[in-house]
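Next up: just one chain, as structure tokens, the form predicted alone.
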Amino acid sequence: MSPEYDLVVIGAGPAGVAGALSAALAGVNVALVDGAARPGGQYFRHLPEGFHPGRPGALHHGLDRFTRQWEALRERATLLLGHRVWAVERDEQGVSVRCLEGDREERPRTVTGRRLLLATGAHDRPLPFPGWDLPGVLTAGGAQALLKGNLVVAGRRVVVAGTGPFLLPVAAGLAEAGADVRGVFEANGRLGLARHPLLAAGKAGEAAGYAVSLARHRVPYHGRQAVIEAHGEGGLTHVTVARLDRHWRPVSTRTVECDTLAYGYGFVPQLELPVQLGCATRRDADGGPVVAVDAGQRTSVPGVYAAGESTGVGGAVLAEVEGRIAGRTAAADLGRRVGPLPALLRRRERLSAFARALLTAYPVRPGWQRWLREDTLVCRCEEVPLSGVREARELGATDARSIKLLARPGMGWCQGRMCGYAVACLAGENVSAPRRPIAQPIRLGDLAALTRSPLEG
């Protein structure tokens, strides 16, 4: 049968929101799938009903634009959210997205379209350290999304650590929230962007924002330190944080007591989806894979594009730039006519080298493996310590592949979002992109009654 829609678009993020606002605009029937009940990806995130803060933007810039452009894709497309994506096919018809539709009571849906926009977002990326596990440790994101989305502050004295421009917002929010932010720990040099004058311009405003919260809440920012263990028997009481040399070895140590520690380390793409179809990948400024899209957004699999952070994480903005390209291209192709793009295309390349820029000057370096024990844990979900990991090397592993089927890292409920940048480096190799055939969990039964594609006749 034929497909339902012109375009399929997979993320209520800010590139999914402005790519499918961007091809209905310009007269293409466009349905957009997101797993959450609510748009806004993990940047815009919502309040709970009944919440009315004084200033709802605070904490999101630009979130007054990015609900202008929902409300008018509202009135333009079909919105489905709160359907979970599986898994996506693709005949010569067009592209099938498997989806679970609902809460509690998820129910099988597939969604069909003639073409698919992908802005399926990125992901925290943590590095194990002894005492990760502890409660009272979580990622720089997960602190960000309580805060942004519930009001909860996730502590009363936090640490804030890891490397790159992150710590300095989810610091500067805690603090203005009533935290008592007992530091920011960066592990790279303070001025990352010092060499990058010109491209830091454009944020130079908003990191002077961040710089005056922390200032005025007295919150101290150290460079070349970091946090190398957490301490606690039932929960986090202190860490233990290391001045470290260029290559992120040790060279003192000292500890500071809190209760919470927010850490990240830059941001894993969300590629399942890509790879599931055959999308090309290339290789970051990071090391880490991310789609390659031509300059219209196009991935190499025909009547597929993508956009945001899964063709290379660069922030909110780019996100939005690269939606709106990537709607807009798809809207050509399907016949339509569009204005044209290069306003859109120069400050694409704009932010892009700012984002490169980035990543090179707060890369992660190979010394944070100094901080690890035998029996710390590489692997939360299948308990895997790093002796694991070393004893499935000396068994002749020679990759992060090979080290998962003997050792289990990666097996558990994540999947291996978590640990699997961690594992290979480990194992001495690139990160490599994921190959899940199934994207998201889901029941026995509802994969078993899926007997053909409807895209089938």
Second form
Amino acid sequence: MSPEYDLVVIGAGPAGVAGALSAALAGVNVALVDGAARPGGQYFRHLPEGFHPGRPGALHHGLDRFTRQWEALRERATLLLGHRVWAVERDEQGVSVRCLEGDREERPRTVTGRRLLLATGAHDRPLPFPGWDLPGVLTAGGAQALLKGNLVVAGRRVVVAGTGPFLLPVAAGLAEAGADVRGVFEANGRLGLARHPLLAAGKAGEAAGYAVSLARHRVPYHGRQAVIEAHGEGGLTHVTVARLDRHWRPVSTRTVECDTLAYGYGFVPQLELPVQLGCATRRDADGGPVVAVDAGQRTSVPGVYAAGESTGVGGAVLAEVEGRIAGRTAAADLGRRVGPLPALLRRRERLSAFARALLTAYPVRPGWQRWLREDTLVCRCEEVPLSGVREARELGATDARSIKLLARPGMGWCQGRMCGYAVACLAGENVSAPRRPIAQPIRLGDLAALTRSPLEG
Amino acid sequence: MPDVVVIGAGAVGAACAYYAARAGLDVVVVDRGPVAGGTTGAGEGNVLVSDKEPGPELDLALLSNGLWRDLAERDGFEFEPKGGLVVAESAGVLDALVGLAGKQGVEHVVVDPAGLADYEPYLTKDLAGGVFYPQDAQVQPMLAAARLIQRGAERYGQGTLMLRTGVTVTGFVRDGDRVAGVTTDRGDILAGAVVNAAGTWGGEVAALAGVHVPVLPRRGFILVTEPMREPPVRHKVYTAAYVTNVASDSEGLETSAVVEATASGPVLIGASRERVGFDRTTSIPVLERLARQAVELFPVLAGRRVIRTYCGFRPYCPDHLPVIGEDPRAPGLHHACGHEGAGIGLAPATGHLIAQTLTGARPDLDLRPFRPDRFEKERP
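In place of the form predicted alone, the structure of the form predicted together with its partner chain is requested.
Expanding to the full complex; the earlier chain stays at the top.
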């Protein structure tokens, strides 16, 4: 049976939509698959139906452009939203993308293509600390999603903490929406990036915009400080903020009252699908694994391309550029005529140099491990405390995998997406690319009836 | 200088080390990875007597079953003496099962179709009956291996039993013909004797000593469901086909339903057998077959979700028996490998027998069927 589509794109964020559109414009028959009910990926998702940005500003940066691309794509490609991909396979014909379609009444569906573009994005990288499981403690990405979903944040007393430039739009967005932002606590030095020459070349304007916004709302921005503990009975009431030394070991502490904490320590590229296909990975500037691609965004597996955060965390603008390059490369590889790429390639070069500089300027330092207590949960799904991880190490578990086998962190619902980074750090190793042959939970009944599914004949 | 170096910190190596230390020997366990990082870390933790044909492996399983119960008096590795239920799809298969049970001479109960629900209320009604084996049990295999080493060290002295992870054996130290230690990437370790408990990689270790022990991988996948507060499976439940598959010599894919709950909540679903070398590529058709067979056995599982899957490599020998005992071709080298899918269950007996051969005691079982040099004739 020949594949249904020339190109299947997984991920409806900036990279996937730009890639799908570029390929479709070159005459390629494209299907775009995404697990969410709406497009946008982690960056633009959760916009209410019919939402149009009324004013330019931090929160809506690039949204207009994305919306136009989405509208253009609607007329030119098959859009399969609400399709969660649990596995991808490849044979001589092309790729089979195994999805679960629908919400409560989910059913399996397989989408086939001659080629595949992986634009699977990234998710938040939290670090554990005492109290991180209290209601009111959110990841920065989670807070951004709340905000974009138009949830009421006005009047909430919010602390924003972690590391990286993403904290700025989160804090600015919350302040613009009427939240009382008590402070932004950046664990790295706040001047670390300003000294970097690439900032001046790159995004000084955008950063300055957030700074103006934070200043207007009188939000203090502190460098080399972090929230090391959250307190409350049943809900967050206050946090302990520490001054850190350069290894992130606490030097002194104070208390800040708040009912919401939005925090994040960067992002983890979602690699389970590329790993399923056997795509080669490389170490990014922060030591984490990302998909290795060539100048045309081709992975090591023939017919499979990757773009966006899975090839290195670099933000929505870089993701879009990579998506466009991937879409056009795929179209050219499929025999379509596409225009020259040099300007796009130069843009990607500049933006990815900037992304590498950011990763280097906002590392995670090992001192965070001192914020933990013996009873601090490292894995929330399986409720594994730090003492459990320590005991596994004493029993002879020397790496993250054997810690998981003995103490169970990462064995639960999220399959280590939340705790994988922390457990690898505690094991003293670099995070390895995740092996998740089942990328999404699937009902046994659906798995059992896979090849009997009427859609597959 | 230790009396014994044990190569491999899986369940079998851990048991060898534990019983050798108990016998008064100083032991060093080395593993190129962490504790329980090989096949032990990819298994279900079966402690079975039900699936063995009468003969040397059943004798080994029965000896081991009793030893597991002794070891479990201080638990810490989720020992569950829950019993195994083998079910038959047809009257003919049931007859064969009952016949096998009679020959085994193992404690068992023949269960008629109406009686199955008393054991497993959620089992499909389309079965001809089954046989229940109360001695079948389950352990958490990774914890079991790690705890055996830890307890051996605690009880018999830290200097008596030492675990060294991240140490790769590169060869053997010889004293004339005799094996007198190992060379590793972290230096030589001299010892009175060496135990090869390298599991699926036992053949490679044997080759370093210049001896032929044919241990090959037989791949198996396991599906793991979401955790359930009250799992609908109470015992280890499997179909009669499992018994024939275990003993089969087929190269191709064989699957049979093996379903059981674990102490931490998920249900484990096996079992597949394939000879594909050390290929870890996930096979969706295999997963589909495992799911279908499990749902046929327990229809209620259809609505439960699988959250992960993993595969491992059972170490099998051509005659499906493990290799246990000193190698006459390389005196001082004792083998304890090739247990196929039964390594967890057979580990304590293997360790106990190896400790007896190491100390010169008369082994509790006749070790001739497990002789390391029994494959010499088959060499190409």
